[in-house]
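Next up: just one chain, as structure tokens, the form predicted on its own.
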Amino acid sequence: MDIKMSDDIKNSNADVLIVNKFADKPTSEDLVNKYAPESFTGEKGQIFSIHTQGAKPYTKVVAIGLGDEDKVDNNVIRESVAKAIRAVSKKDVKSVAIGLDTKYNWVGPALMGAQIANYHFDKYKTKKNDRISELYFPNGVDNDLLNRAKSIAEAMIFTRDLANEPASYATPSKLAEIAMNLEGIETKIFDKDEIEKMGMGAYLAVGQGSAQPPKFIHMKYLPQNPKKRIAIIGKGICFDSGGLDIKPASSMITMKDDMSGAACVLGIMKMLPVLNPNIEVHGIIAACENMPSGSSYKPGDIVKAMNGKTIEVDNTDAEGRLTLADALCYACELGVEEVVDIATLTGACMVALGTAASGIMGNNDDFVNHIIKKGKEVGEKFWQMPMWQEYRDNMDSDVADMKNTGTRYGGASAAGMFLKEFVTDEVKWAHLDVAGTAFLDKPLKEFSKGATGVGVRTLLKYIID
């Protein structure tokens, strides 16, 4: 989508203008004032559309309600404004000019929403779907606010189409391939034998019984004079079957989307150069699949991390926990103060969250606390999940350091608790389980059907801020 300035807004191009209107408070457009009807208040959700019937420059416009002008965010604005777009999109619309008269400092959730809603993985498609092609915002408005928006945008965008890529094409050599080609990051891959050598035989059993090798990635943002240096670990399971605990095939069919926190850590390091935030960032993925074969790992094995701790494998489908353990090891001789973890973990945070809201926990509330708050900020919802010594108790192993699962219930306290294991008493860290918001069977709110890049717009603020 191509951004555009206009001297005057309500005289661009524009095949469409979107204006707001408060509550109980008229609009800057007449024909809005004069039409609409009487169920048209201007609360929180509402939309409004006319033809113009060649009574202005532009075919259409379409009013959207922003609820209370004194309670008016971020996020009503994004989810306003890429419901207006979604209205549009699919009518022969190619170009959209956004005037929204507000005090507020709009600019950036509007370009944030209209982007989300205009978002469409059809790379295989023989025909299109429909797209706004050019949006228009007046001149005047806050540059610097504009272009981040739009970083951030196309940061979500490159991990949305990295999710949403089968398998077959996004495998662990591609993911590196990627990284390797990131500008403005240093980029080292780790191969199979050299993963050996660093001790991560947890993260090594995964990937064995595929055939596509293991790719360990460690990418580098390097600013001169950091204020803080942090590490960034995404989930990397390209493909997971399950391995030889076989998941069911109505379980796997959106199993490509494992990977989803490695896209998202991909499409935050793309962007890293771009923002120039002065902070330095590690990011890092464990990349392989989970596959069953002849020499795939079996439960009942005892493999070993990369700290020298031993885990029984209880059941081969809990296999993103092995290799983030490796990674956290890893992150943690880094010489970072802070380790954040995102990962299609659990199907137990699926149950207590739904596709609401992602889990998040770690070893420092403050900590913990500060992501929940720049995601709230940024529209992506945390709810912090207990860490009781109850749940690690759960995974004591009469044979290992521990399991890798522990029972039934509770499942992503259990699955954090795990993890915890593996990350250093002196670093912040948080743990992210996005199982239930980074890929959906359904369209919610902004959001199409597929991959929504959830973290991307969280961890950039936190790493912005």
Ligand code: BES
Second form
Amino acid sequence: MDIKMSDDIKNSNADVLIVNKFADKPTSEDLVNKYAPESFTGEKGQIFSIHTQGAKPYTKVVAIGLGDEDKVDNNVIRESVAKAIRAVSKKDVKSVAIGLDTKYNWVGPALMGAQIANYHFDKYKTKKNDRISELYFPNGVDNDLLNRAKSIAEAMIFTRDLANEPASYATPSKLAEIAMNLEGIETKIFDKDEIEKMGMGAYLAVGQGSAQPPKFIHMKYLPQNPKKRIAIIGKGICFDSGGLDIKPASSMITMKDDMSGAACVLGIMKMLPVLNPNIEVHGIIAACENMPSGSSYKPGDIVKAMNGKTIEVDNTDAEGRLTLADALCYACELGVEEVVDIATLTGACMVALGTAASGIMGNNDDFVNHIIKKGKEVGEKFWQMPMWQEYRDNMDSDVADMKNTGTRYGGASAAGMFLKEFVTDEVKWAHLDVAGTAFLDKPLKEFSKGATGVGVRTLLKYIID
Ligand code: BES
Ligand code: MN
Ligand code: ZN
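Any chance you could show the form predicted together with the ligand after that form predicted on its own?
Now the complete complex, all chains and molecules, led by this one.
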């Protein structure tokens, strides 16, 4: 979508004009004031559109209800603009102008809402979805904020595209190739031999059943005098069949999305040189596929992670934590202050929180709360799950230091406690379980079906702030 500026937003070349209505106040558009029904009071979520019948330079005007003016926030604007964009996305509408009549700094969330709603993954469809190709903003809006929102939206689109790609395209090698080609980022790829040399036995075991070789990806964004050094790790299971503990077809069907965390990290790394924060950021992905074959790792196998801890493989479908274990060990050796991992880790988290919120855990409540707060500011919800010893006790093994699964219940916390074994105490660590939020099987709010790019906005906000 091209972003254009207009000196006079009511006389741009756009097909449609979006205006706002605050509760019980008139809009800036006489046609709406005149013809909207009384029920259109300007409450949050309301929408009214009317054809201008040649009376205006635009063919249609859409008014969005924003509620009380003094209660308006980014979420209201983003969701309302998204709704309006959805409503007007038709074949004959190619351009939309947004002219909100408020002192609130609305451009950032308006752009985000428009970009999120305008997204469709139709690369492989002969008949493409209807979408907007031009978006007009009034000249004089805050350009820095607009540009920042543009970059964040671009990161999201990149992440959503990659997570939506079938597994036959988005292989570990493909992720490595994408990482190598990022501008302004230093990337090192470790192949199987080097992964073995580093002692990443847990990660290696997961990928050994696949015809696709594993790729350990380390990306670095290195500003001159960074204020802080952090690492972000994305779960990069390019396809999760479950392995020998194979998934039923109904659970396997969406498992191309099991690299959503990796896609999020790639999207963020791609935009860091543009956003230019003064923080050193390491992006880490232990990419592989979890497949059943004659060379697969087996239930009962004992593997050793990079920090020397041994793990009895209780279930080959609890593979994400095995790959993350080694990625966490690696990250903690970089001398960074903070580590965040993002992973489609447990069905249990999805059962607990649904698609409404992601799970979050960590070894430092202040740090976890900080990430929760950043999420709130950009419209991504995180809900903290407990990290109690009971969950860890369930993973005691008779033959190794631990098993990779606990009991059937409390699975999100168990996975968190498992990961904690591979994080050193000096590092502040947060774990984001996005199993329920990374990929939608039906549209939700401003999002269409499929990949959501969850985490991109929260983690970028955390990095930029
Ligand atoms: N990738 C899945 C988790 C998942 C489930 C993501 C549904 C998105 C939607 C993960 O690797 C997995 O299979 N987890 C198992 C763990 C179990 C075997 C302890 C699960 O949640 O069932
Ligand atoms: Mn699995
Ligand atoms: Zn998985």
